[in-house]
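Presented as structure tokens, the chain that follows is alone, the form predicted on its own.
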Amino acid sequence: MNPVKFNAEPNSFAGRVILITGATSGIGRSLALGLAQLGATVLLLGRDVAALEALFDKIKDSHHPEPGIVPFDLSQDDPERLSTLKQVITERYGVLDGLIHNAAILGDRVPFEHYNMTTWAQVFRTNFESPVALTQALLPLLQQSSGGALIFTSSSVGYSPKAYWGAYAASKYALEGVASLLSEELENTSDIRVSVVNPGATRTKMRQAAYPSEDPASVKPPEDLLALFTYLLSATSGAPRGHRFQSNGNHQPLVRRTND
């Protein structure tokens, strides 16, 4: 089956609890709305409380399962907040069926020698360190799920860093490394399916900032990625574990086996 042709049945995500970072705009918002429509209870993580509340209202007004709001600034180091988040999810839901790491910031696109190290640290905090810490904190809850899914949203420059993409490329490259590590660690000890997704050119604010002269209408809308993500999140789709997926459905294993 081509993952981008996956057609989730109505209400097929009923009772599934899925946390989405960067949920208030772009790909994250589209996934939140699409998964809620399929019956999922979506936990909306973002730093803009007003935007979170507006999305909450939109989902509720559409008569989908009541979502959860998680105000959280991933650019800040906050271990206590992570512990509280885990406790709240445990008490309210008892399980986490999916964790989508979608939030990211672009940072600067300049030669490395001119890169501002304060910006570099902020990008790494948001794009790498916080997703790693969040994953570690919530992994026990994913273990409670039958068919839990852990998805890292990456980029073409995360797989093969390019000049002038600075901390963004480096942070995504590091994140893909952690995804590969987890995929191998969990292969024989857990049912959690670890995946990396390169969404490709998508109509988002980040894409517009990276390519200001590009016509937004020339690239796909975020909604076009829903089928791929539902395929990876579904407990019954048969999606392979430990693979890196392109937006067209092509995929390859995260871990390249060697004889070393």
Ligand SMILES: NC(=O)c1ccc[n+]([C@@H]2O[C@H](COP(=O)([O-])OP(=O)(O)OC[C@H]3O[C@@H](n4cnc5c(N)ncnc54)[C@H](OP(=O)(O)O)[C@@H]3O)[C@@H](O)[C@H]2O)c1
Second form
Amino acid sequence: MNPVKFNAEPNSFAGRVILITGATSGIGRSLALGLAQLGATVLLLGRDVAALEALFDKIKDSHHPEPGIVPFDLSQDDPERLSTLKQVITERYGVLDGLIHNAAILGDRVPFEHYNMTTWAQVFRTNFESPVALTQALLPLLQQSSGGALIFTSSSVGYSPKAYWGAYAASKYALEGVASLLSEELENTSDIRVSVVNPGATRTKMRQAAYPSEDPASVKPPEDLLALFTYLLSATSGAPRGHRFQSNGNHQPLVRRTND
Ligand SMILES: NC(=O)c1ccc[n+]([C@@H]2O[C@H](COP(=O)([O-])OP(=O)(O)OC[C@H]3O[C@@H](n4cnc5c(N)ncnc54)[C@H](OP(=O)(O)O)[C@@H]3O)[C@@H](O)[C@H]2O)c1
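In place of the form predicted on its own, the structure of the form predicted together with the named molecule is requested.
So here's everything in the complex, that chain up top.
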């Protein structure tokens, strides 16, 4: 089965609770709308409350399951807020069937020697440390699901870091490292499926910021990624565990074993 051809049945995500970080724009927003349309209860995490509320209204007005709003700034180190979030999801839903780490910032693309270290720390907090802390906090709720899915959205530079991509590339590389070790740790102790996705060139504000002279119409819209993500989130699609997926559906195991 080609993951990008996966065709989720209408309402096949009914009763599934899925948290999406960075749900206010781009890929995250598109996934939230697509998953809600398939019946999922989506928990929308973002830092722009007005945008979260507008998305809440759009989903509700379309008569999809009522979403949850999670105002959360991932650039802040806020263990207390994290513990409140865990408590609220536990009390309200009792389970998490999917956690999509999607939010990220680009930071600067300059020679390493000129990289501003305050920006470096902010990119690492947003793209790496907060997702790791969120994963640790919410793992017990994913364990409550039959077939929970944990998805880390990465980038081509998260696998093969490139000159001048600085903290963005390094943070994605680190995130893929955590995804790899977690997939190995959970393999025998849990049925949580850990995946990494490189969405590839996608028409969003991040892409526009990274490639300002590119014609946005020349790259795919975020809606094209729904099939791959639903394949990875579905408990019955037969998606392999612990793989890194490209937007064309190609994939390979995350854990690269050596004898060292
Ligand atoms: N688009 C591409 O071509 C491409 C290619 C490879 C990988 N990716 C990856 O795909 C994912 C989605 O990117 P995108 O292109 O959809 O970008 P985007 O349109 O810029 O969306 C990023 C989302 O993350 C949120 N976010 C940023 N900082 C945050 C913070 N401190 N706290 C909470 N939320 C925050 C943004 O919220 P605000 O609206 O408040 O900023 C926005 O909702 C990212 O992980 C990116 O690295 C994208």
